[in-house]
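Given as C-alpha cells, the chain that follows is alone and in the form predicted alone.
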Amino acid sequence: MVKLTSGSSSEQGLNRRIVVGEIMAGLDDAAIVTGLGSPTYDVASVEDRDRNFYLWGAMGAAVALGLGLALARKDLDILVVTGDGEMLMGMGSLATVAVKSPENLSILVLDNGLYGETGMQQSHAGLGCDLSEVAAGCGIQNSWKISTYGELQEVKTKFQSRGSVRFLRAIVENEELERVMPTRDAVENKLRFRKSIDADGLGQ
C-alpha cells in the first residue's frame, strides 16, 4: 500500500477495485447505481451485471437515486457505489437518507480526494471534508471510514447486512486505472436494469 498524496499523510490508500469486489461479493443479489466515472469502471471491472445502473453524467445524484429504489423496493438490497467528487456535490440527500433509513441501503464512497474525471483536481474531501462524518453529522448511525484492509474486513460484515442505512467511507490510492466501460447506451442500460430487478411486476 501507498500514501495516498493527498488528504491526510497518515492515512493509508486502499485499491479501490479490491474494496468494490470485496463488498461486491457479499450482495450478490443487490441492485447496484455507481457514480459517474471511476465507480463506473470499478464496479464493471468486477462484474457488468445486469443488476447495476450506471450513472453516467448525473453528477449528485447517485445517493438520491439509490435512496428511491431502496424505499420503492424493501425486497431488494440496493448497493450505491460513488466517489468523494460525486458524494461532495449531492452531499444534501445523506440527510433525507438518514430521516428515511431504509433497511436495505448501504453507501460506499471511494474517496481518494481527488476529481478523478475533470484533471485531478483536489477535492474537498481532500482538503479536510469527512464525509463520513458529514453522514453521521447527518443521523447515519452506521457510518465507517477505512483506510486499511484489516478495517476493511472488520467492517464488511456489518456493511453488507440490513439494518439501519450504513455508509462507508473508503479512502483509496490515487491512481489511474483501466477504464472498464459498461454500456453508454442510456436505453440499453435502463431497459436491462429494469428487467433484472422486474421493474413492471415490483416484485411480485
The other form holds:
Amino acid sequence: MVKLTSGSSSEQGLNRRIVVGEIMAGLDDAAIVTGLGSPTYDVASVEDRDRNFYLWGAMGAAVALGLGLALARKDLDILVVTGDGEMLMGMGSLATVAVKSPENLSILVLDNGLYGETGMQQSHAGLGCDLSEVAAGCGIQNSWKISTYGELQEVKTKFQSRGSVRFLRAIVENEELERVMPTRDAVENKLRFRKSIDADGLGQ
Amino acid sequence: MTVISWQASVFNTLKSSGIELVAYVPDAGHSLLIEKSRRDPAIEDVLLTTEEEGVALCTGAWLGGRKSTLLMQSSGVGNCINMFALQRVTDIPLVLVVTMRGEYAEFNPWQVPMGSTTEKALKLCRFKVYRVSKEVQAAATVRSAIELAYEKNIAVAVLLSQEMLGPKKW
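Can you give me the structure for the form predicted together with the partner chain, which would complement the form predicted alone we have just seen?
What follows is the entire complex, opening with the chain shown before.
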C-alpha cells in the first residue's frame, strides 16, 4: 500500500486569520457560522459579532446549519467558516447544498491538512483529498482553491458576491495562534444571534 | 387509499402549523408527504444525504426564524445521536416524524436492531416521544408535536408504528 504524504500540509500556506479577516471585511452584514475548533477562534479573533454563531461540537454540522439559515433567510448573506477536518465529517452536506444551490451562501474551508484540536494529526485533506474538487464534484460550480495572497485577492470579491453557491478552500499554514474563545453558552449565542437578525418575529 | 389519506392530512397539518422547511431522506413510508413537500412552492424541501444533516439544517432554519420538520426512518435516528447535542445545547425546537421499521411484519432482520432501539435512544436524548398506531391519530399528533416543540423549545419525535404503515411494498 502506498501511503500518501503529499497534500496541503506540505504546501506553502496563508495565515488563516488574514484570510478570515479579508473575507469578513467584505461581508459586514452577513451571518457567520463557524465549525468547531480553530475556525471558531479565528472568527472570534477578527470580531466577536452578534451575527456569529459558533459551534463548539456537533462536528460536521457547519455547512448543513449554514444551509438551513440560508434557506430560511434569503435576505441575508450567510458565511460558513470551517476547517478541513470538520468539512470531511460533513462532506455529504456539500451534495445537499449543491442541489439547493442557495445564492446567499459562501463556504470557506481553512485547510491546514491537520486535525488541530486533537494534536495536529494529518487529516485526509493532508493526505491527498482535495476538498475543492469534492465540492465541484458535488455540483458546486463556483469552487476555488487558493494558496497565495494574490489568489485570495483574485477570488475574494467573487466569493463574497451573490450568485450560485460558493466554496473556497484556502490552504493555510500550520501555526499555533492564540485561542480567542467566544461564548460556549449556545443558548446565549442563539438569543444574541436571533435578535441581531430579527428572527424572533418570524415563523409564528 | 388509506396510506394516502393520513399522509395528506399530515401534510396539511405541517402547512397549517407554519412549517416552511421539510428535510428528508427518501423513504417509502413518507413518500407522499415528501412528494407534496417537493411540489409545494411555499415549502423548502431539502433532500439530505444522511439524517444528521437534517438536525443541523433545522437548527439553522430556526436560528433564521423558520419552522421545520425532519422526516426519517427509524434507522436514521441512530445516525443522528451526536448531532442531537446541537438541540440540547441550544434549546432549539426540533420536530422529527419517524417511520418505524423492524417492529412488525418486517421481512428484513437488519432493520430490527435500530428499530427496537429508536424510542429508547430518543428518550435518552431527552426527546418527548409520541407514538402513532392508528392513521386517524397521525395528523393531530403531529400538530401537537409541533406546538409543543415550538412553544417549549424542546425536541419532539412522532413515531409512526410499522403496524400502521404496513409491510414494505416495492
